[in-house]
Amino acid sequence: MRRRLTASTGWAIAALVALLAPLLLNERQMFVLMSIVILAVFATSYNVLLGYTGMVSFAHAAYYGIGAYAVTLAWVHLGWSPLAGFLLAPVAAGAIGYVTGLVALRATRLYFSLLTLAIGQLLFLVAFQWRGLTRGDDGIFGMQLPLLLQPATNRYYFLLALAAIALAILSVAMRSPFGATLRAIRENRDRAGFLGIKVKRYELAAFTLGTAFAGWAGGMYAFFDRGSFPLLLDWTTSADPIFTTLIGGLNSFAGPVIGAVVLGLLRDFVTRNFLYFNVVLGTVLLAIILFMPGGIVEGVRRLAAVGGPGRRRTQPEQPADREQPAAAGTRSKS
């Protein structure tokens, strides 16, 4: 109960800060904040696979890119408004995720990860070489946004609303019996199967759900950058949600969101003041793995458990009435 109250308070404070941030930030900082909001959804969608189901995928960026392309391609080839195109983003990514998941889930563990890597690179090559559809390595840029979304502040609130909806849906899903079943599969896949759980079906459902919301995040990116390009689908882009989840914490729904804030602010600070962002990122990851292996959320919980009130163990006092029979027996012997 106390943990739920603390979590609810934390989410309320985060929402208040997010709503008031545009009053204090300049335009450049607004775009940094938008990138953090997108990364939070991207990483949370990946945590459905890694943190809740125990599946390591190297193709998550491919579905992120598909979501971005769904918006821009609908605008270029169909003449749709970006708002209408956004509705295609999670549907297209989820549908392709379902089909490719049927292939990838024929294997488990390391071989599953290698299959996702191959599938992701195949989708990347399609976007990179099919110039008639995607304009190849040139990408698609200059997408015309509705007039209401052209100011940075309005666009930020729009992306924040989309992120809130996505996180709310994923939160409900992960707190449901479906989420509990995914955690059981993560803890012991074989035992879950012995209990009668259709492990492959649940893994496919988790894969489809995660890829659909990766597409949701990709659609948000299309509004942020007003375009899409093949590098969004490359396997190296999958490092972003992996690092974000590891920094924030795997075993917590809030972990990827906290990790997105930390990684986004760190990237902005380092790239403006230093040359080698990857060196700094590697150092941060090494420190977290060594000193906070569960991520920031788990580290904070451990500190709270150590320093919290009432945590000291004391020897229970012996009730007086338990000592009376012994005393009476002693008197009778004397």
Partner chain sequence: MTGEALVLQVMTGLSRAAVLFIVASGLSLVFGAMRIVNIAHGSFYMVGAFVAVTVAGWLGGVVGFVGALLVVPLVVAALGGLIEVGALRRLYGKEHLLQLLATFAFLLIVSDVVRFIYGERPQSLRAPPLLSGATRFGDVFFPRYSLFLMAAAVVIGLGLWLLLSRTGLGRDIRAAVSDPEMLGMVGVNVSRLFTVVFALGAGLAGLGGVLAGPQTTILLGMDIDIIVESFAVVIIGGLGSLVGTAVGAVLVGVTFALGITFIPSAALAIVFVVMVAVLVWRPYGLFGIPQEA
The other form holds:
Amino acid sequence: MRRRLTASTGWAIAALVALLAPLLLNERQMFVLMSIVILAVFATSYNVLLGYTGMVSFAHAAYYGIGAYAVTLAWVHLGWSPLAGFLLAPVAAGAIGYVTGLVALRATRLYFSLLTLAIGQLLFLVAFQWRGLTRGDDGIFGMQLPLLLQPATNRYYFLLALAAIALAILSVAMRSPFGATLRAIRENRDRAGFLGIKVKRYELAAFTLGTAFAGWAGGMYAFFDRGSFPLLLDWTTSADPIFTTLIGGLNSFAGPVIGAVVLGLLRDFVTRNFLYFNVVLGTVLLAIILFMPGGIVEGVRRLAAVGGPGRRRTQPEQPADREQPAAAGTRSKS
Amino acid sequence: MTGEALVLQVMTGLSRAAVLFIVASGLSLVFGAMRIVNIAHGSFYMVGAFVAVTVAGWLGGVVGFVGALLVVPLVVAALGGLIEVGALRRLYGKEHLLQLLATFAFLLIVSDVVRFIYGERPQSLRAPPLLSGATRFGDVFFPRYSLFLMAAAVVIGLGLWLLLSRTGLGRDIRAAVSDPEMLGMVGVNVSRLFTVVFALGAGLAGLGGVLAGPQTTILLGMDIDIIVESFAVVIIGGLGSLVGTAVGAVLVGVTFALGITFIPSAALAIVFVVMVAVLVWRPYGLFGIPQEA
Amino acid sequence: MSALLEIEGLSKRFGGLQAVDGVDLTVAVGERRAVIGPNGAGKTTLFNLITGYLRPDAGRVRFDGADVTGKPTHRIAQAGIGRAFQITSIFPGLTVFENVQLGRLAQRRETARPFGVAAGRHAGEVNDILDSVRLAGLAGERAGNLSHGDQRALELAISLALEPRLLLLDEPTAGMAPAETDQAMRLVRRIAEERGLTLLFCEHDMEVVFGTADRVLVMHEGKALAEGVPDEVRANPDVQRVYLGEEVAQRPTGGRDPDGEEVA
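Could you please show the structure of the form predicted together with the partner chain, as a counterpart to the form predicted on its own just displayed?
Up next: the whole complex, starting with the chain shown before.
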């Protein structure tokens, strides 16, 4: 109960800050904020796979890129307004996510991850090489936005609204019985199967939901950058939501959002003052992996548990027990 | 296309396959024995190529290339050992994802360190005259360096096979591949074994970097390129299998080289289509052993 | 009493090994039936065949009059055959409450519902089950933090949440200390009575078997060797020869206290 109260207070404060921020920020800072808002949706969509269902995909950026291209391609080839094109983004990404997920989910665990790497790179290469459709490496830029969305502040509020809708939908889905079932699958696939849960079907549903909202985030990106380019689909871009989630914490809904704020601000600060962002990011990641594997959210909770009264933890978190031995019954004894 | 051109294209593919085999065998070894998907493997390859440029520069001439060939793998192996002891060791028994992301963090760090030392400018490494030019067999001229790479791959392959089948270290590695949990119980010093395996894997990647040097532009970003290709190799061949790595390397190298000739824009895409097809058909790769990982 | 589970001529071969060989078994409603036999007798395979984890080569499994032979595991689970596992199989990162609740959601076929708040759903029934396995006080605890014995109880609670009519227990006391064993079996018997469950369990511990079972099936090399009430089985010379061994065979039969403690 108390946690829910603090969580809703946290969201309220975050919403207030997000709404009032444009009053204080200059245009460059507005763009930083927009990139954070987009990353928050991208990373939260990824956490449906990683944190809730326990699937490590290297293809998530591909669906993000597909979302961005859905907007720009509809604009270039069909003459659609970006607003109409945006509706296409989650649909296209989700549809391709469903089909490719069907293929990738023939395997499990590591081999699933490696299949997503191959599928993601294949999608990247389509964007990179199919010049007739995508203009290849040049990308598509200079998309005309509706007049109302041209000022940075308006565009920011537009993106903020889109992010709020996405987070609201995902939050409902993850708090629902469906979300609870995904977490159970993450904890023990075999046991979930014995309860009559068709695990693959749920994994595919989670994959499709996650990819659809990656497309949603990609569609937001197309508004932000007024364009799209192949690198958005590359597996190295998939590292963004993974890192964001890891920094914030993958065992909570807010983790990826907090991670997006931290990573976005860090990236802005470092790239403005120092040439070498990767070395900073790598070091931060390594520090989190080694010393705070639950991310910021878990770290703060633990601090609160030490400092605050009445909170009790019987044992330190055990991050290792995802790797349950194959459930009983799968080993025939007699 | 003439038969001769086709033969040359296959040769190009095979010489690429030779480098891929050497690099990917290290990746496969580390995965097989330690169950770590090592993204930083690409960094070891890149560091190998860059350090080779420096070493060859210091020593100069033929001695430079040979010297690099001997010294660089050791340097890179030492770097690998350092990373294993300093960071990865603390993550055994935790989620695989954390181990993978730690290696990813090293990929980021190393790429910036290389950028800091060498800058953005492409570097080049020259093969000694003996290995340059072409040798004629019948009607066809074969590039000597390609032949050299293939010979090197065969030597390394045989060496690894001997190591795995004839030595105590090899026996421990094979034991780790088949059942990592049992290792400690049968009295193997697991942490030393893992350091050695990781260093060996890094050294192979470094060696691959030196060998690839004369045939490629040495450039930032080559770490990412090689890691994707190496993954394709070991996934197709089956993680942890030496024979599989060899078959995968040939398949990827030759497919890519022929793809470049016939449908240049889709060459790499074909490699990934092959990869997806193999995994859907045989989820553990052509020679892989089904296992929980 | 009518039959709840009827098995006819059930067989399963693995390569050269005939793991289960033409076994017949009828379990009546409310019965507590044990399956015993030396290691490799085919007990676990028999359970895997009943629960649909393995497909039989021959024979039929009928549950409550309906043929469930070779049906997928989740169908059989939904039909009312529950199974608690030999190795503790829980959801370690979820709370104790959530573990049991998941069984409830699965039983109600609500797991696919993407709306409505899961937290606190079916709290009444879940707490009721937690009460009966004596875990109510730990409802908010992370399941992975429980003691081994409590995890076994939780495992049982998850199975109960599916509202089975027949509960299969695969060595419910394996790896337990004698005191724990006694407690665990009291729990099982009490729950079976409270919830009107029919029990089918395999077990190594003879005290557990003779203290709990109404009838016993003895398996040997995949075949049903003997069948009957505990005293009959104990007196059967074949059983003594292959399974109970000389030491037990020489002991006088009977002499149990009401809770199944063998008086040695």
